[in-house]
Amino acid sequence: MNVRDSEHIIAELRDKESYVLTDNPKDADLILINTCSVREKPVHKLFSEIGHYHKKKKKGAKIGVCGCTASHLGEEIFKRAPHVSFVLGARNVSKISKAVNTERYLDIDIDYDESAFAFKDFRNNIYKAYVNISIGCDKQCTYCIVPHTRGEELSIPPELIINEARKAAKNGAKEIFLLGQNVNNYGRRFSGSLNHNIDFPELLNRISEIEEVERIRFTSPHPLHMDDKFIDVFVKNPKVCKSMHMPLQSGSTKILTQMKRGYSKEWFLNRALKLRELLPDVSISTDIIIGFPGETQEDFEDTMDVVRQVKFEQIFAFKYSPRPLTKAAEFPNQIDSKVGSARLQELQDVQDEILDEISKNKLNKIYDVYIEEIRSSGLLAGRSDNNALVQVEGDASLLGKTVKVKITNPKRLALYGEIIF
C-alpha cells in the first residue's frame, strides 16, 4: 500500500508540478518520507531519517512527511522536527500538490474521500501493477493503529479498478497486484450514494477478463471473510495466483477473541486446511503477533500448533508493540519483553525447520516463473504462481515473459534454477 502511495505522490507531482525523480538527496529541492505506523520501531526511525536528510539537503529544499505516521503524529511532526515542510496524512495523498506549495502545510483528515480519485500513472515495475481496491478499516482490531490513520473503509468504483488494470495490462503489466486493508470485504461500502452490486470474487473474476492480464494477487484478505465463494473463485479462476495471506495473528481462541479479530483458531484453521486439500501446491502465508497482552504459555503452544498443521511457506511475525489509540495498548496485563522475545525465537526456530523441509521438497520441481526485475547480482529475478521467489541466469529480453524454471538449489527464502524452454 504504501509501494502504490508513493507512486500516487510521483505521478502526481510529475504531472502537475514538473518534478523528476532522482536518486542524490543533495541534488533534490523536495525530500519526501512515505510511513508507517503499525509498529513503534519505523516511527522511531523517523525522526533520524528526517534529520539525516536535513543534513544532507541542499539550501531551500523541502521535506515532507506523508503516510500514516504523519496522520498519526500531524502537528507534534512540525514541533520535534521545524526544518519539516509539509506534513500529509495516508488519507489525503491527492492533495500532494497543493502540499508542496503551502507554507507549513497540514492534512492528516482520516475522513477524506479519495476512493473516486482518478490519480495520474506512475509505476515503478512496468511489469507488475499494484492496484489500490479500497482504503481505510473499519475493523477495530485492539493492537492496530491502522482506522486511526486511514480511516473508514470504502471499496473504490469497480470501474476505475477495471481500467486502471486495462491501461497497465496494455502497457506491460501482466501481473496486477489488488490492494487493501481487507480485500475480501470489497464492496462492502462505497463512497456517498454510490451503489455497485458486486463483491471480491467478482471483482477477480471481471479483472480476470482482461485478456492481456495473466496473473492476479491480492493482499490483504481477513480470515473472517475466507468464505466458500472466495475460495471458489480462488481455486478455479486460472489466473488467480496460488498464494494466499492469511493474517493468523495468534492461534489462541481466547486471544484472538481479546484481539477481536472475528473468527477462531478453528475457524482459521479450516480454511486454510481446506485450501490446501484442494490446491496442494498452495502458498500460504501469514502474520503473528507474539506476546500480546495476557499469552499464557497454553495460548503461545496454541500458535505453534497452527503453524505446525498449516505449514507456512512465510511467517511475518513480531513481538507486541503498544500503539498509541489502540484498546489493547491499556490492557493491564502486559507480557515482559523478555518472555515475548523467547516465544518469538521459538517460533523463528520451528518456522526455519518447516521451511528446510519446504524447501527440500521443491528440488527439481519446474515451476512457471513470471520475470520481472533484474537483481544486483545479475540474475533475473521473479515470482512462481504459488509466490516463490525464483532466481535464474538470463538476459533482459526475458523481463515481463513467463518461463519454465526447474528448480537446482532450493533455499529458504529464494529458489535458483535453470531456464528450460
The other form holds:
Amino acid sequence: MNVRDSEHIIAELRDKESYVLTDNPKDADLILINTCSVREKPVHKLFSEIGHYHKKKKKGAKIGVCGCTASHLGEEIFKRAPHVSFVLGARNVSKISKAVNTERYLDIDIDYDESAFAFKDFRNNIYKAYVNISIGCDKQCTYCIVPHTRGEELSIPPELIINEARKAAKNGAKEIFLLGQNVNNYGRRFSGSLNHNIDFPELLNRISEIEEVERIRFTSPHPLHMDDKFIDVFVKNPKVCKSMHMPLQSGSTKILTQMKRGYSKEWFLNRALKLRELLPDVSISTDIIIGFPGETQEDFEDTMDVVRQVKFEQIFAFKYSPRPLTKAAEFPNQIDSKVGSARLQELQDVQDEILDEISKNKLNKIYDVYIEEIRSSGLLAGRSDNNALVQVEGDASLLGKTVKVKITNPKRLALYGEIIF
Ligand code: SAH
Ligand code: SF4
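Can I get the form predicted together with S-adenosyl-L-homocysteine as well, since the one above is the form predicted on its own?
Below: every chain and molecule of the assembly, starting with the one above.
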C-alpha cells in the first residue's frame, strides 16, 4: 500500500511540479520518507533516517515525511526533527503539491477526499500494476493502529478501478494487483450516498473481462469475509491467480476474540483446508502475531497446530508490538519479550522444515512464469500463477512475457530453473 502511495506522490510531483526522480540523495531537491507505523521499530527508524538525510542532502533541499507515522505523530515530527519541511498523512497524498510549496505544511486529516484518486499514471514497474480498491479500515482489531492512521474504510467506485486497470494493462501491465485492508469487504460502503451494488467477487469478474489483463492478484482479504461465493470465484475465474493471503494472526480462538478478529480457529482451518481441497496447487500465505497480551503456551500451541495443518507457503510473523491509540496496548497481561522471542524462533524453525519439504517437491516441476524484473544478479525474476518466486537466465526481451520454466534448483525462498519454451 505504501509503495502505491509513493507512486501516487511521484505521479503528482511529476505532473504538477515537474520533478524528476533521482537515486542519489545528494542530487535531490526534495527527499521524501514514506513511513509505516504498524510496529514500533519503523517509527524509531524514521528519526535516524531523517538525521541521515539531513547530513547528506544538498543545501536548501527539503525533507518531507509521509505515510502512517506522519498521520500518528503529526506535529511531534517537527518538534523532534525541526529540519523537516512538511508532514503529510497516509490519507493526504493528493496534497503533495501544496506540501512542497508551503513552509512547515502539516496535513494529517483523515476526512475522505475524492480527489485522492484523480492521479496521473506512474508505476515503478510497468509490468505489474498496483490498484487501490479501498482506503482505510473499519475493523477494530485491538492491536492495530491502521484505522487511526488511514481512517474509515471506503470502497473506490468500480468505474475508477476498471479504468485504472485498463489503462495500466494497455501500458504493459498484464498483472493487476488489487490493494485494500479488507479487499473482500469491497462494496460495503462508498463515499457520500453513492451505492454501486457490487461486491468483491463481482469486481474480480469485471476486471477479468479486460482483454489485456492476464493475471489478477489481491491483498489482504480478511478470513471473516471468506464466504463460499468469494471462494467460488477465486477457484473458478482463470485470471485470478491461485495464491491466497490469509492473515491468521493467532490460532487460538481465545486470543482471536481478544484481538476482535471475528473468526475462530475452526473457521480459519475450514476455509484454508477447503481451498487446499478445491485447488491442490494453491499457495497460502499468512501473517502471525506472536506474544499478544495473555498468550499462554497453550494458545501458542494452537497457532503451531494451524501452521502444521495448513502448511503455509509463506509466513510473515512478528512479535506483538504495543501501539499507541490501540486497546491491546492497555491490556494488563503483556507478555515478557523473551518469551515472545523464544516462541517466534520456534515458529520459524518449524516453518523452515515445512518450507524445505514444500520446495523439495518442486524439483522438475514446470511453471508458467510471468517475468517482471531483472535482478541485480542479472537473472530474470517472475512469479508462477501460485506466487512462487522463480529466477531464470534470459534477456530483457522477456520482460512482461509468460514463459514455461522447469525448476532445477528449488530453494526455500526462490526457485531457480530453466526456460523450456
Ligand atoms: N488488514 C490486514 C493487516 C494490515 S497490518 C489484516 O487484517 O490482516 C499488516 C500486519 O501487521 C498484520 O496482519 C499483523 O500481522 C501485523 N501487525 C499489525 N499490528 C501489529 C502489532 N501491533 N504488533 C505486531 N504486528 C502487527
Ligand atoms: Fe488492522 Fe484489523 Fe484493519 Fe487489518 S483488519 S488493518 S489488522 S484493524
